[in-house]
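Here you get one chain, nothing else, as structure tokens; it is the form predicted on its own.
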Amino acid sequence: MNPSPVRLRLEIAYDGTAYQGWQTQKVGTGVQSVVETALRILFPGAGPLHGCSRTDTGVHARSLVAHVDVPPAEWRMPARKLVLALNAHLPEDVRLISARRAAPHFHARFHTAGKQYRYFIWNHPALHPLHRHHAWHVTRPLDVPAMKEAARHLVGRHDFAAFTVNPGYARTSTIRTITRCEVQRRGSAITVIIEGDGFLYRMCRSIVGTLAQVGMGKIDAGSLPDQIASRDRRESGMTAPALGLVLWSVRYQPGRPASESAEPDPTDGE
């Protein structure tokens, strides 16, 4: 009887800029495979490495969870090792900033119950050169205290077909439940923190661009139950860019039971 593999849970961040989202892609490189080559060259029997979660082009992660396992015969270091081994394979612009071993029933996407993302705008006539690659620069005047109004709506539970984009394969529900939609500012940055228990394709971008919107005073802030509820992603606002966006944190229950009839967890927002 084969000994059972070592699971190990690592936390990642990324730029993406230079990557065309977390999934490996048939057509340019996924931050997931850059992931994989260098922990095979530690552990060439390695399997695939699961995320919590896809993010597309462009987005970034602050701390994205995923789990691999090893064969144990490969496994000769301790966890708190695994980070300086494996960075010296990896980019500069992905690193893995710690690791663990985690019960072998541990799945990074299936016992995940929530996540926050924050968005960065940079609201000001000139592009900050240090946020160039990293916010969404709007040179309107923005209506913070209108936003703030909006973002109030989104929260709780709703159907968010309005909010999101047709990912390209049936989903079972549209139906998330917001539990923080905040708007924050401090001088000419604007920052959007919104978690929930699940994001849907480019939810969080259509969000953010919405809310900007009505920054812009192009959109009533009284209007967003009635976008929530006509399901319609005509009734909403603008698609915010990916620049901005980062995956913040992910929050795991202790013992919740995997599920692998989850729906897939799309990318951006998600």
Second form
Protein chains: 2
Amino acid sequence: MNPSPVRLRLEIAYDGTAYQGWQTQKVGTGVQSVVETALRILFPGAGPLHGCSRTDTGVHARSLVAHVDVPPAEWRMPARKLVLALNAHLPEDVRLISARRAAPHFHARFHTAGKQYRYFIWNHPALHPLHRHHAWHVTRPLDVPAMKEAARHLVGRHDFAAFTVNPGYARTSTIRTITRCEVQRRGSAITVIIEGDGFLYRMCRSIVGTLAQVGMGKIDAGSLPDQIASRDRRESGMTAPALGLVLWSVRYQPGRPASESAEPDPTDGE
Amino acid sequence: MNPSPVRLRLEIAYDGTAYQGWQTQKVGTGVQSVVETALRILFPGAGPLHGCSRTDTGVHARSLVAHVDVPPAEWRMPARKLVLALNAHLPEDVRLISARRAAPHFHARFHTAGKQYRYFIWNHPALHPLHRHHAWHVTRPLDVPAMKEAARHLVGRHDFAAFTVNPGYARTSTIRTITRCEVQRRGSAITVIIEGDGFLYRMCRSIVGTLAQVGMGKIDAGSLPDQIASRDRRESGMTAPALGLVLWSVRYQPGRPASESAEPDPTDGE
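The form predicted together with a further copy of the same chain, contrasted with the form predicted on its own above:
Let's see the whole complex now, leading with the same chain.
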């Protein structure tokens, strides 16, 4: 009998500008394969890397959690040393932030309890050069109080079919719970914080695009409940561009990292 | 008699990564000449651009104030329209943030009453990819309370000869007043805010390098007054790298923008 592999829980950050998202596509490179390539320099027998989400082309991550199995015979360092060791083999736009051993059944995707995304808008006639790769440039002054009002309607357990590009892609259900949806302004920087138990394809960007159009006066803040009820993508607003979106943090149920009871959602992704 | 030129006050932001600082050097491009080139597309007779500071190679600006004279015959638009018009001719790492007409004797450099610089340190084993061009990566955990204590000694009117690379370069005096020197931590991000009436060559970076060495335990926080008193660069700490420094804001005396009484300081620069 083979000894059980060492399962590692990795926290990865990246600037998504140069990548076709997390998963490698037919064209272009995904962050996943960049990290897998680096891992196999250290651990030739490493298995595939499983990420908590599939971020879209151009989306960034502050903290994406992934797991990987390493053959025990190749595992010779304390997990914390992996940060320096792996980063030496990664491009500077991808970084391993932390590494630790996980329970043998921990699954980075199926065991998530919640995620937080942040979306950055630069609301000024000129886009600040230091934010040009990580913020959506909206020149027209946005009505932030109206955006805040609209955001409140999104909080709760709803069918978000009207806020995903292809609801049929969600093979299970389009019902999700948004636990926090906040709009903050600080000078020209507007941040939208969205937290929930799971997200449909392009859901965050559809929400932010809709909120921005509320801020532009093109959509009435009070119409959000009707948009949700419609379950029709044509009823909600535009899709905000990828470059402003950051997967900010991922939450796992405390003490249940290895639980098999969490509902797997193979469609989750932004 | 020639009609008097139209004097414009411009607020410019830039990512300094690709530039040899504000002033054009023998090798490489300065932001100043990039903006001058764009200005002369709109106003062929525009004079030279005078900036409030000469930032060093790789240093960034959130708000650098400059003035320029335009022949009245070429001046055909409201000043606020200049933002869109000029940005169309600038690379995306340089932006005009605001423009307005200034008093005929306003001088962007000689009439400054104070400046604020911010320096960003990323204090974690791995440098966050989204901050890689705008933060100094310090892997060793820094003792921020010690840095705060050291920073307090710098506030006040002092001879900062020990915190400039070449005191002889300051033809007038090496006495400056620091009105604010604060160290803030938020997670892995440490920000040093330095405000003063003027800065000697590389003064901010010498201060931050010294504070960082205090945070590393290499320099005692209580030794700062002796370092200042020494007037000797060898007594203070290292020079922090340029990429973490941002010229944050410039202050002019209210109601005295055209005053000739402010003491010109031709040596000011970081």
